[in-house]
Structure formats: C-alpha cells, structure tokens
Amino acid sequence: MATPAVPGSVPVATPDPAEAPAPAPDAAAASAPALAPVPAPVPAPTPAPTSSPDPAAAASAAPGQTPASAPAPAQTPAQSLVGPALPGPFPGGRVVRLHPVILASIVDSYERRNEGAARVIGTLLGTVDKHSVEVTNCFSVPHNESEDEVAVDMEFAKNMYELHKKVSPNELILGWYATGHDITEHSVLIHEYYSREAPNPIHLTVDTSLQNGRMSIKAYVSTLMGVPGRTMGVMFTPLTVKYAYYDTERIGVDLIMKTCFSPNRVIGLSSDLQQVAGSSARIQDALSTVLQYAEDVLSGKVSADNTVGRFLMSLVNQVPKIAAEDFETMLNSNINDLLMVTYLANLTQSQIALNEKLVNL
C-alpha cells in the first residue's frame, strides 16, 4: 500500500485544459498487499512537507491501509490489469458514449459512500473501437482522502475487475470517474496509477452536486507536457461526450424520464395493455410527422431532402404486401390465440390454489 504525501503547493488542475504537476520516476512510494502504490509528483523548487512519524498517526490509519509516511524496506511492483490497446493520443473526433448504467451506478455509489467522504472513485470498463470509446459498466473503489495524502485501495479494484471478466470478457479497463465538477491534485495521483493499467486512460467526472442545477458530466485525457528533463505537467484536454443506450436499456430511462412529470416523482409499472396502447400511440404520431413532410413537400412547401427519401424507401420497401383484409384476419386470429392461452393460464392458476384449499381442510 502506498498513499504518497501531496504537498500543499502542488497547483490544481481545473476542467479546461489545465496544468498539473506530473509524476516523477523517483518518486518515493511505500507498498502493501491492500494497496497498490499511487506515485507522488515533483513539487516545486520548495521542499515538501512530510508526514510525521508518529505511531498514533499511523494507528490512525483505516484498516488495511497504511499512511504516507509507513516506510517500507522495497516497493512490490502491483500486479497489472490488462487495459485496452488504446492508441497513443487520442485523435481528433474520440467520442466517449456512455450508458445509462454507467450515471445510474456512480449516483448511487455517491448516495451510499461512507460518512464524512467529499467524493467517490471508481472503474470504467468498456470496448474500444477506432472512432469512439464505448463505456458500458464501472465500479466503484473505496479510497480515504484527506489533504495531505491520498490511499486507494487497488487490490479490492483488481478482485472485481476479475470478477467482471468472468461474465463480460471483452469488458477492458477505460480509465475511471470521480464524484465533483472540478479535477485536483490528488486526481494526478489516481491517474497516474490508471496510467499504468490502461495506455491513456479516460478521467469522468459527474458533478453530483449540482452547481449549475445540471449534472455536468465531462470527459479527459491527460497530455505531458513541459521542458525536457525539467518539471513536467500533465494537462487534461475535454473530450466529446455521447449517450448510447441498448434497447432494453431504453425502457428503464423511459419509465425514468415519466417521473419528471410525477409530482411526488414517483411513477408505478405500466400493464402489458398500457404499453401496447403507448407503442402504438408513439406509431401513430411517427406516421403523422411521416405523412405530413410528404405533403409538404409535394405542395412546395419544404425542400426535398434525398437522405429522408431513401429512409422513407427503406422503411416502405420493409413492410410486407398484403391485403388489408388479410392483415385484419392475421390479426384478430393472433389477439384470439393470446387471449386464449391467458384464459387457460388463470384457468389453471384457479384449479391449483382451490386444490390447495382442498387439502388444507
């Protein structure tokens, strides 16, 4: 375990692309087998403060992590996760597209996190492709964070990570998210680590508290730059941020959105007969704004568009030739399979609870 000291005059790193002091190689590090060792950076000319040795200090420390300042008699390189073959920086148009189960997940970590923490951290895992970057679960990672040092406890990080492997293999580490609007110095630290187990990892941070009355949510990367064999600085560039969704996906975030209108925001399930009446409303509605550009631009109101001309061809071409007639037959023969089998389904849930009753006597 290490948790490096962060001198009070290391300067903080801001969302815009900003400066931050980067990691040295010589930078001292104690190691454990809870934590994984977090590099310090390179303060300025001024010597940094140290912590003090003190056995009631490092008694203080939370279980199964040490403070900054436990020495250690060698440093035990942490074992590496695999990360994604990223390429080196990210090119112009990286698109990082996240899930609904990605904000679901870190809002509710930051609802649970323990008493008196100011944020929480934790794993992005996702698939990589040559456009974009796809970020499809996390997990959060307990860290203890004061202002002076920082402990993050990678071994716990490593154990769910295999167990992620288990269910989703083509999974890979992204990079990770932290609670909060702003990036700080002990975010150099965490990435520093994340550096190491995924070639240029993502930062997200999601503004839980809501200063703008907005989840902000943002994206980075982190550039070294500086004067060779000087003090370098890591500056974090913004990437372009999307939102993609699965299809089962997309009714959680509908049911979610209804509760916008709730005054108690509260909403219940639909039936299975409320659902089919909304599709077919939604349908209906498409058909309308379909059907109403078409005479539009018939009329010379609306100029052609050739792009929705060959959707609306696809979308025609897909429907099957068939007669009305024998569509309403199709129908009603299907709606009157249904509505028999659920008649025998409640039949029999009948028969069997009475048969209990029965045998109860």
Second form
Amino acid sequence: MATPAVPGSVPVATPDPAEAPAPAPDAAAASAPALAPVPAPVPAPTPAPTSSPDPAAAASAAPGQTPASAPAPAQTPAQSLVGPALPGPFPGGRVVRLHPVILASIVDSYERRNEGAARVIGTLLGTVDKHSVEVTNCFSVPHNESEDEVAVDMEFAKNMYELHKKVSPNELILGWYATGHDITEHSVLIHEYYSREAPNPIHLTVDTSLQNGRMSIKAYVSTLMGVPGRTMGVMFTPLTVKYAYYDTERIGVDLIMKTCFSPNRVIGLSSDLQQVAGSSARIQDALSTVLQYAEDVLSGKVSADNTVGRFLMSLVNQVPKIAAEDFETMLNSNINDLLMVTYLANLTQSQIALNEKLVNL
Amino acid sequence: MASRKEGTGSGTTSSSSNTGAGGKGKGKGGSGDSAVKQVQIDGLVVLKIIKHYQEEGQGTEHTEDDAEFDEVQYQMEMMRSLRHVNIDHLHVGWYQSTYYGSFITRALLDSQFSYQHAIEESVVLIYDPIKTAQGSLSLKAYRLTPKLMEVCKEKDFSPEALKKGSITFEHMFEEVPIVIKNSHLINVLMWELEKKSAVADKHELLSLASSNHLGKTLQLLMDRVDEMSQDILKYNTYMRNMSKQQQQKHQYQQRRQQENMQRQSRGEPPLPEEDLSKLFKPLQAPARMDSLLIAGQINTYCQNIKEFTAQNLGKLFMAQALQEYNN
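The structure above corresponds to the form predicted alone; please provide the structure of the form predicted together with the partner chain.
Up next: the whole complex, starting with the chain shown before.
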C-alpha cells in the first residue's frame, strides 16, 4: 500500500480551487462545450449547479459555514433529498455511456471483496467523445477504509493501467467507481486522487446494498461551489447515464439474462432450431402487446396516438404483398439451394470418413 | 465460485481474415475424474470475451513498438495484480475467436497441447463473433482427447503411429458442454439493465438473408477440400512409390539369388549380400497430422453448414405460413 492515510475530516476543499478547474478547461478541449456548467474561473457557483435541483442551490447560498463541514452537508442534501433515481437527461451535463461489462465487473469485484470491507472502488477506463464519455473497461483497486482514514493503493492502479494500455492503447482513465449507496467524505478524497490522473474525473456509484429495493446506478462529476473569495467546496453533480451495447453484447446480455428465470441460475447454450423458436416467441410476445394496445384503443380505454398508429400501419405493410406464384417460385428455389447445400455437406462428410478408413487399412 | 478471464492482445495479424485474436484466460472447470464433464462460466466471462473481440477487431495501428510486447511478462504481472483483488488466478484455459468456424489449425493444436500437458483440465473456448452477430451466442469449449494427447507427446505423426492409436478426425477434439451461471447479485443487475435499456431493434436471427454467409462458408469449405485432395494425392504417390520400391527390392533379391545359384553351379564364390537399404533409399512417409487437421476442419464446416441450413429452412417455412395467411 503506497498511499499515506489522510484524516478524512481535513477540509477537502483546500487544494487549490484554481487547480481543479484549470486543468478542466485547458486539457479537455473535447469536453469544453459540455463543461459549461463548471464555472470557468473561481466565481459564482450560483449558475454552476445547473442541473441539480433547489437543495443544492440552497446549500451554496449558505456557505457561511466552515469549508470543512461545507462539503459534507452540501453533498448529502443534494443526494438524499432528491431520493431515488434522478430522471434524466440533465441539461448541459455530459452523457455517460456504460457498457454492461463494466457493471458486471463491478458487481463481481464487490462479491470478492475482503472481509470487513464495506465497499470496493476501482478505476474506470474508456474514451472521451465531444458530448459523451464512453466507459468500456474497469478494474478494481485495493483500498482500506475506516472511520477516519482512507488508503488507496495508487501504485497498483498505475500498474494495472499500464498493463491495460498495452492491450488497448485507446483507453484513458476516465474516473472511478465505488459500490455503496452514499457519497462519503472519503469519496471526495479519492476523487482528489483521481483528478490528478484524469481531467475532471467521473464518479460512478453502483448501489449493491440494494436500498429502495433496486440497484441504482448513478454517475457524478465534481463541481466547485461556495462563495467566491472564500475556500471552495466540492459538490457532486449528477450526470445522465445511458447504456451502450455493441450488437454482440446485446445478444450476450440477452442470453445471460435468462439465468434469472432458471431455478439454480444455470442455463446451457441452445442449439439451432431452439434459437429460432426462442426468437419467434419473443416476436409473438411483442405482437400480443401491440394487439392489446389496439384493442384498448378500439374499446376506448386508451386514447389513440397518431404516431403509434403510423408505426402499426408500417408494421402491417411490412409483410410483402407478392403474387402467390412468384412467392412459390422464390420459396422453392431457396429451399432447393439449402437442400442442395445440405446434401453436399453430408456428401463431403462421408467422403472424408471413407478416406480415413482407406488410409488406415 | 465466480471466475474471471483476462485477455492479452497477442499480435493481431493485419490480414483481412482476422483469425484468432488469441488470449489467455482463466475459468472454472467442472467436475470429473480425469475428464472435464462440463465447463461452467460466469456471465462476466462471456461479456469480456465479446468486448475483447470487439475492441481488437477495430484494429489499432501497428507500430514498431508492438514487437516488444512481451506476452509472458504481461500475463505474470496481470496474474499477480489480480491476486491482490481476490480474483481467482488459477489458469484454467484460454479462448480464441474464429472466422466462420475455421479454428482447427496446427497452432491451436500445439497451444492446447501445451496447456493440457501443464494443466490436466484445461479447455479452449472458441468464440464465433460472426455467428453471434447473427443472433445467438456461439461459444464452444474443446479439449484434446487422451488418445491425441499421447500421440502429441510422442511427436510421432507417421501413418503407422496414427494407425496404432486408431485416431480418426472425429476423435481429435471433444466438445464439452458449457453452462452459464450467475450469482444472485448479477441477476439483480440484469433486471436493472432490462428495465433501463432500449429494446433490441435488430432481430438478426429471424432475417432471411442467408446467401452471403452461406457463400463464404462454402468458399472456405472448397479451399479445404482442395487442400485435402492435394494431400491425398501426395499420400497416394507415396504409397505407389513404396510399392514400386518393394517390387524393385524383391526383383533385386531374386536376381541375386539366381546369380548366386549360377555361381555355385560354376563353382565360384557367391556374391556378398548387399545391404538393401543402401541401394534403395527408404521413402519418407508424409506426416499425417496435417491431413487429420484438414479433415477435422472440413467436418466442422459441414456441421456448421448443416446447422445453418436447418435454421434457414425453418425460417422459410415460417415465411410461407405468413404469406399464405396474407393471401
């Protein structure tokens, strides 16, 4: 463990307020438009917490308290008053696009945590876009946390990042994640560490303690707040979280999701016609939902919506109207092709089997 | 016990056919005395393999520095680091991606042999990204059969040795069934994701467009069959030469005997027996391992084709039903 433990009550806001925003506008030219909410130089945090609702504004309006306690109460009202999952999108905020592999890794590292650790933290890697940030990889970092101190093994984090860079050189450190429900003072400290690695890092929380009966996934970026001229505090502003999938990831996730339904959470991989059957079952479900909607509209339960109506029309028209004979010809030629190919494949297989026998005579 | 996989990016070839982005990995082998009856993998492993292929496939510039990428060292460091965060670091196997099902190569055989030699239960996972993109995850686990292991140990690939082991191409690799197991927390995560993410708008599995895929697979099959026929030709020539040589030896011996008899009748000393092997050089038997591999590969192609055509026939009949209803 390389990093010194720091008493958590030390006012976290003390590191130069100039330090935090200065890298932000300079470094990430790409994120410049999206960083509008972060006050460029020190002044007026009043416009800053654009996306957060009133409690945040109220907190920043009363910065007369000491900077030490400012971060703590300022943060908690911002989070707890808003309650469960904030609806997005947040105006002016960046969009964070997560891949499912990240969330699965986080949950997995939470399951492997050391005895007595309440939460796990780790680094997020990915790429930055003009308006969004795409997180594609992550790894966990060992850390110790107790009532008054936090120690993070930054050496380990650096090494892991180097290793990862060798395999995928495009990935940059985007921020860090933590499991758990709240943002604590230690989080602010750790965020400090990470702001040395990346400009304006993102903080992701995955609530594995399942408060409110759901695993809420939220992302934050830190913004300054406080009265200009006095010591600045730090606040976490929420960001919109979207999920990004590659096509193959979508299919993988669909498959993995099936374990939710099996009793011992185990599934095997299905074989050819079963997959077609599964797919058609899905379409059948979708169709029954659509039918239900149509019936509701007809019976007057739901008011008709023109856009939906247009979609329904295009859906029905998608079955192509072909004259019966033409369709027969097409169908038959396709079937013939497939049958011929199957025949060839079988023939080849028997040929090589024969060859094997002959050679071994 | 949950498990994890890490991948290394061993030099991706820049050729367009993008064969195996090979990686080393860890997983959990199932129970079984000496054989592995089942491979149980975490959902996380599946996601990581998919992601790895996706990133690798997007291709980075090949610079000079890549030559110094030390795979072994990377692996050692990675394992050490993973140990710090309590991740299972028992090396259980490796995974590889494949292009249209062509993965039975000499390289795979050698790698899997060295793995299986070192670790009894290791498996290789073959991930087919193109088939997966068509609608359903294609992930298979293979091991070498014990018979093949013995032959590889001897490093003797001559026809006699293979005949002794009675190895046919069907007995080279054995497929192990895979099951996916998730922990409860991951299940919770899946429910969350399902609620939040958009419905997949591409149902590739039900698409009727098949000719492209079929065409490519058939092309590969034809190439392999060509190679096979060349190989067979070589073997036939060898057999013919062998028998010709036998005949020649036989003739020579007979002539010798006749001469000796004549000499005896004339009272002269018989000619010394000459070493036949010096006169007739023994022919090299062609290595049979390559032809076994080709046969195995052809077999895999054929099975893939059959599976594909079965699916497509089903889809065509469904389309017919839909059309009939319309009319």
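Residue numbers count along the first chain shown, from 1. Between two forms, the rigid core is defined as the largest C-alpha subset superposing within 1.5 Å. For clarity, every value in this text was computed on a predicted model and none was experimentally measured.
Participant: Relative to the superposed rigid core, does the CA atom of P199 travel 2 Å or more between these two forms?
Facilitator: Where the cores coincide, P199 shows only a C-alpha shift between these two forms that is less than 2 Å.
Participant: E147: CA shift of at least 2 Å between these two forms after core fit?
Facilitator: Comparing forms between these two forms, the E147 CA shifts below 2 Å.
Participant: Superposing on the rigid core, do we see a C-alpha displacement of 2 Å or more at G116 between these two forms?
Facilitator: Shift at G116: below 2 Å after core fit.
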